[in-house]
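One chain follows as structure tokens, the form predicted on its own.
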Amino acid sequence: MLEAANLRRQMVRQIPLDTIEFLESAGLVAANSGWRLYLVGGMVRDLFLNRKTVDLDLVVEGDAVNLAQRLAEITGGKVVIHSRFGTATLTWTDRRIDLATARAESYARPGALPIVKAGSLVDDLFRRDFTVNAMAVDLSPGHWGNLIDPYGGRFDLSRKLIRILHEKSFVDDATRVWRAIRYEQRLGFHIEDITLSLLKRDLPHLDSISGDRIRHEMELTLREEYPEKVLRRAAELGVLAKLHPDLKGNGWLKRKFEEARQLSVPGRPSVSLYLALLAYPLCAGDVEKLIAYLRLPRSLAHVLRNVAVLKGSLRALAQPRLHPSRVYLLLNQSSPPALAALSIATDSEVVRGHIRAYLERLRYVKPALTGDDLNKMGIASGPQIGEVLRRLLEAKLAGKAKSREEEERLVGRWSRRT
């Protein structure tokens, strides 16, 4: 652990030079107008574990749009305000940094949007999930590295302790459930044990959250270097399952969840796959019920019924000499995220080779001929076009129509005996 007095050269050392003449020139700024800014939330804790973060969020007690404003006419960056909540986006280049006019904060029922309004910093410190990302910086000239620490993080961080500000966090924002489970498995920390009392009394509040808001929380669950962790202490405290019972985080999920990352290499596997792979248990129906709660936009849903479509046809693609022309019409319907699910869950070398002819050869097989050459040779347009481009595509897959020659005598054999 630091020492309050070597923060200074440990962001120095930590994050990248420009962002550290771009804070100082911040804080210079904030200062000329009497304000005070100071870094806060991921980047602060980070320091003290020595994690690089991307994170970049900044707390003025003054006027943050204003404060935005002016950085952008000095980096020559675009602002973004998001007047509701006193708090501006600044972006330039590749970098984003986030500000925000310290505020408080209160809540008219457990999971509604927060009340703001103007505070201090320690207003806005208390604000926060948990109270190792309840800590700040200084960027004033003349204290620029000072460590503010109200609420205990640091000593948090020393303990590996994960532990809410006040009784009523949960109640107030149910989705810091998921962050605190999330943070607990991602830094190797465990949940402190009041924290982990009031965790399980507030899980129905959870209830009392909207559906987007939860798929939010699962989206960043998904992408996290190992989400099926997550997953198992969410189902080991009861938390997975308020999104459908039979949901698991088990050893299963683990295995598939580790063969999904080799198989993606040299990047991360999707959401999508990894939603395809915690979602395979259920049942269509219950897929459905899934969709709605979470609200998934249409690509997601797509994948995970195309899953649950595919299930069904499992015993059919279980049939060691399955024709090709039957694989592909099984399989031609399906996403190829939902063909990779598919291939992972299942523990069928025969399907997994099925799906593997089809990804990489079959579902670029086409026939040579199009519906401008059938019209040229008398097909009448409509649906004759489609059900002949049909039989060619069969007939090419079952290695009976290997060239354009063979196609077109194919056509002119059809079409006498019609």
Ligand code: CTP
Given for the second form:
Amino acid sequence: MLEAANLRRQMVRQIPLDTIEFLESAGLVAANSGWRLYLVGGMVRDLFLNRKTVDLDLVVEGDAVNLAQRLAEITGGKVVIHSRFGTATLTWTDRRIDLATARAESYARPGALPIVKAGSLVDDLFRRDFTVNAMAVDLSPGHWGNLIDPYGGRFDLSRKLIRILHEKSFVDDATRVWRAIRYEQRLGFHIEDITLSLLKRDLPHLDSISGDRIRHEMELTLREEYPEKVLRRAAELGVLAKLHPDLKGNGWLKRKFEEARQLSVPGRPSVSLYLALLAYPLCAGDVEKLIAYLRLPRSLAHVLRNVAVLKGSLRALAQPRLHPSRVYLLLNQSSPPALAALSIATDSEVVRGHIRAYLERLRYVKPALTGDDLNKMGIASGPQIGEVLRRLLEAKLAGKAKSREEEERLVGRWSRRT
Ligand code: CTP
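Cool, the form predicted on its own is there; where's the form predicted in complex with the ligand?
Everything in the complex follows now, all chains and molecules, and the chain you saw is the first one.
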């Protein structure tokens, strides 16, 4: 932990030099308009924890949109303005910086998006989720690096506590339930006692959060280094059951997530693979309910549906002496991520072997003859060509057509029969 309340040295040690230079010029540009600029949020927290953060969150007591536009001129970056909240996002090369006008927030009703009005930095910090996220670093020339910590964030960091700032925090924004669990598990902290009892009291407010926002929380959870820890705690607190009562954050899930990491290059499995494993215990009807509730995008929904269908083929796939053509037919309607999920979820080595054979070899098998070749051999254009190609593929997988000549002979025989 740091002793001094000026973090310049710590920042220079931990933040890349070009970012430091940017933060210095940004503070200066703001000051030229008579505004004060601050670094806030996760980066301040992670400075104390020696953790790397990429996202930069800045708050200005002034006009964030105007400041973002001027910084874009200096950096050659692009600005996207979110006028409803008086915020702007500045991007250049691989950089992303969020700028906000310091604001006070109120909520018309639980779960609603906030009503925003301009405020001071201290107001702005007060509307935030947890004390450890409610610290700021002054970027104004002459004060550069000074820590502003009105709610005891630094003390809570040293005690490893996740603490809300006021009693209505989870009512204002119930997604903070998920955020509290994520930080607790990511950082190896504890949710402070009163915060925990309010979290439990306010769980029903999660029901007023839209599926889109819950899906976002779930995506962030599945991007954590060890999502199973978050899911275990969410299950324990009755938060996971809000998505579907049959979802489990148990030892099985932990084992399967670990396997997914071992098999994934470079060690971070996709959200779709994790989600398919999480949803694995659900029957097809419940998978549909989950897809509808979370409004999953088509690609994710496709993987989950594939897995539900594949589960119906498990008994057939568990037979050791299954012919390759049968393996092909059982698996060829499913996407590779769904097959990867099934392969990890099943405990049958036989099933895994068939999936491996399909993914590594069978799915690439193609007849030597093409549609054009068949046309030249007198097969009429149209659906017949597709049908003959399908039969050729089956014959090839069954070992009955080992060369182009053998394929031609088969096609000849089939044509004579019709
Ligand atoms: N914040 C909040 N309530 C929310 C979401 C965000 O108070 N529901 C505030 C917190 O101060 C947070 C900041 O906005 O620090 C930025 O949010 P986000 O980027 O989601 O979090 P980070 O703190 O950057 O943390 P992470 O490392 O998880 O990205």
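Rigid core: the largest C-alpha set superposing within 1.5 Å between the two forms. Source: prediction; values computed, not measured. Numbering follows the first chain given and starts at 1.
Participant: Inspect the rigid-core superposition and answer whether the C-alpha of Pro383 shifts by 2 angstroms or more between the two forms.
Facilitator: Pro383: C-alpha displaced by 2 Å or more between the two forms.
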